[in-house]
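So this first bit is one chain, no partners, the form predicted alone, shown in structure tokens.
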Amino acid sequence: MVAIKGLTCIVIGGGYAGINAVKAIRKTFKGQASKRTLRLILIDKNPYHFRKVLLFKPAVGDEDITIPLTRLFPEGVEFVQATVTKIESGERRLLCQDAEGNKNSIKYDFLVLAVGSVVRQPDPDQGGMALASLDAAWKIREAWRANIKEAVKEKSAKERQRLMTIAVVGAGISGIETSAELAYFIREDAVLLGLDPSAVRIKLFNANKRLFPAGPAKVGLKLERSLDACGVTTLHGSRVLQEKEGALTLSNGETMSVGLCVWTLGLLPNPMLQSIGLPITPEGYVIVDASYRVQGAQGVYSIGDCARIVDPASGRVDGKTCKEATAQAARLGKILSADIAGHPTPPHKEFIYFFCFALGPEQGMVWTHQWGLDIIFTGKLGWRIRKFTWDSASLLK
């Protein structure tokens, strides 16, 4: 009787897509697809999966957004921790390197790369701060903090109410749920501290004409109403160069005083893949097929931020949140049974238009588009479909 060969498959990234695939191949392999024993292996930098979504949280306050890997899989998978240096798909091997340093390399059957994006943040010396990371979340805290208590202080009233403004610049779904999420806690510490709660100005600098572009007009002014509800005033058109000791300076030549510049920019595609071994489009994400194959890698396959997919029936891009990594994911433990089987792998398909906004505490807003109708859930029931994305996305229950 001759033994059959196990397979070693590995996921490289921890983020939504990396951990909804190891997911979704363990289902895989656990079914009726193979008979064959799986080694599974992921690939992260650091031991824990975060929550890049809710990075606006560590900004205001202590809720932690990383879940150790260890947790969400306790048996069953492999832990790299470790940055892979290169993928090299001919010998079907990744070359790796440690905190320490320590390079070592690692032999694959298949390989699934979800490396994610990276937060876009300005120049330098355009000053403020980025909301890109942990340890920049919890600098902008202690910023605004240290502001009001600055603020309590103050004796002339321009300056108070310059360390009681916060811009926050870019006005995408993060900095939507940022400026919201500021204006409410910072009011709440204003109350604490015997400050004007309304004295408290949350400027959110919008450089197109209305809120949601991808979505219908009615839905961004939705938008815009709920977020001055909550303490939110939008500027539309409005592009910010700089923040200078305090200052701001607009693209039209005007300048405001500000405590505090958050920028919240949006995403790029992780810079490791200009060097890992793999071809990128002219923007820098990886290019796939229909059924997420790497373009003449053998046996190399790319979900999530960091692949450019298109669904075939259509012609569009998939877009770059969790909700769209997930049910890739999902799609991928399906194409990966099929090509073990040597069967037709099923095509990438896009997920049904649908987005959800946090707008403080317990408050959001989720728009569709089903059946020729505009469909929007606001209030706590916006919040609590906001929230289950959020947490299904993160594998929690």
Second form
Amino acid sequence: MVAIKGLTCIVIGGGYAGINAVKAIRKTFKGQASKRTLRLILIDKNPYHFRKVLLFKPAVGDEDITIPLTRLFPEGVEFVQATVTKIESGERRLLCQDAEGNKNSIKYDFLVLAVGSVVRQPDPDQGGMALASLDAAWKIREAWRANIKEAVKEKSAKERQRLMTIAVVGAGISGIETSAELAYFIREDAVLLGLDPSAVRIKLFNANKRLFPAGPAKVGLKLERSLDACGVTTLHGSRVLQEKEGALTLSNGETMSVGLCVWTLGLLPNPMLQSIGLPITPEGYVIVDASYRVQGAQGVYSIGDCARIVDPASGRVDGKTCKEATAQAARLGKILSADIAGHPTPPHKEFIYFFCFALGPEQGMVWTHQWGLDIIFTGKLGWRIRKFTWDSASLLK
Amino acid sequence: MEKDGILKLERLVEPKAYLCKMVTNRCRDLFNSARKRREQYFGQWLPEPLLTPNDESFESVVQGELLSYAMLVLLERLSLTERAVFVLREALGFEYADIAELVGKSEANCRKLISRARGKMGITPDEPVNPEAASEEWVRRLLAALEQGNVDMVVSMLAKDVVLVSDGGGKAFAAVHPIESRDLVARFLLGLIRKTPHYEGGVHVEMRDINGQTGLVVRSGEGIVTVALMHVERNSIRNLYFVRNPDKLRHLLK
Ligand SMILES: Cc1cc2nc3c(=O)[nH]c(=O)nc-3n(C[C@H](O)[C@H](O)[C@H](O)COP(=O)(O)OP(=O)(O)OC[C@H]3O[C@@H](n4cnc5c(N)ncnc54)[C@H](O)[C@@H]3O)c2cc1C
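Return the structure block for the form predicted in complex with the partner chain; the form predicted alone was the one displayed.
Zooming out: every chain and molecule, the one shown earlier first.
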């Protein structure tokens, strides 16, 4: 008979995958509390859950997009603020460093690695500002505000127009949402300052031929029209090489005057995965099986942006967004309890095709494909669904 | 529609509220007028068939037109709110409480709306929503059976409670009421095949990609006379749709 003992489960990363994993693990273990006690530890380098997908908000206003992790889990979960540097899976222990630089090691029975991704940044000599962190978002806001204030005093019409023009480079979900939000708020500020709001120009640079290549062309077209209606012009098939002193250079040799250039270039796997001591793919994602177990590392699982997860049925690689992360987290709860009990684990299944876009305050669009139909919600209901997904991913629902 | 809104917007004191209201009203008007037209329609009403994949015109499910014909026919029976709650529940799997919050109605009300929507679509409470468009293989087999006049074969391909709906819009001959039951539908189909020699210049039937599935386009010397689509369930034909109203076929000629 197996002796009844407490188990320690550590979740690394308080992002969307991590907090949802903590919630799911707690839930599945509650039912079995009588059999085994579970010590659940959440480690993050920050004291808060960072609502990354709302990064465009501090670029336009005062919204706080962090939630203290102790507020999300006031009880039943221990929180450690530290940066994990190494996983020694043979010894079932991890090494970490706290904010003061003190090194520590912690033993575990089960480990969930959910350290996510980082925002892809342009080279420093490419100029502009990447929407990559809270700090960067604030700086972007300062920059456009300073620009339109200057535009009020500016005598030259040409220079005034430059100051009121912003290039958003990279037309993924983040670029789409950021440009719609910028268009709305800058216009609002322009009105307050007595400037002509229609002179605010937001140019969204898309390297692809259309928006939203993951979905049907008509959805991309519809998105483009909605952006156009809120004052965003989309330029397809155009690559920006650099921004220097207000001049944007495109790959086709053209130049354009802009007051600010914001890069939204997508995500890269967390670079710390290179040295953490687990197997990774050439692109830098953790290698896992269909039940999120890390190859060759007993008791270690990985989900979210940092893992390469494949649907065993279709062979498709899971997307790297919040909805996949939260669905994986929910399944991981069941996988862990099945593994502990020695039962077969539920395999990964890809998430239904479902995409949401915010298109400025109270406007949004949702697309899904079901029953052979393209189903689209627009306007306020689209926006409400959008907000619902943000809130539920951050456990605010 | 949204464009008009933005143009006027700049001249207004409370643009956002106005815009929301205007768009809502406009949608409601469109919807009501469509419904009125349908209530005064002669015989059965079916949506317009759309050729795929080139046709990129579209609206949202909450507002209108879509792809898979069988599902489209079913969704067309619903009100705007019913469609919204139905899709949130059945396509996206939202909880009732969340749907209630999203559409601003009580949870009890949403449950009622969804069960009414299922009722209108003829889907029983525990039946999954999954109308399957007939594959090319199916359409070919049915055509062959009809051409051979093989009654048994045709009957064996039809579901017991098969329904055939024809839309002539009062402008083309069409059954005013749906034809129900396996025997009646089989007899009707075979009758059609026997009648074809009476068309001037004969008829020509071709398979085309319509609403994302294989459909039949029937042409006579006068042009397209019928578009037929079907939906298969548990390995037999559950629904047949015959669009004959010339107004709904004209755009296919382009
Ligand atoms: C600007 C932007 C917009 C986006 N928009 C959308 C969107 O609209 N919709 C959508 O679905 N997705 C969007 N995404 C993607 C989405 O943010 C990610 O898919 C999601 O965050 C993945 O969750 P995760 O938990 O795997 O990783 P993350 O959210 O990145 O969380 C990782 C966590 O790990 C912590 N961590 C990292 N390294 C260590 C370490 N060494 N030690 C301890 N802790 C560590 C981090 O502090 C962080 O809390 C967007 C991303 C960005 C950047």
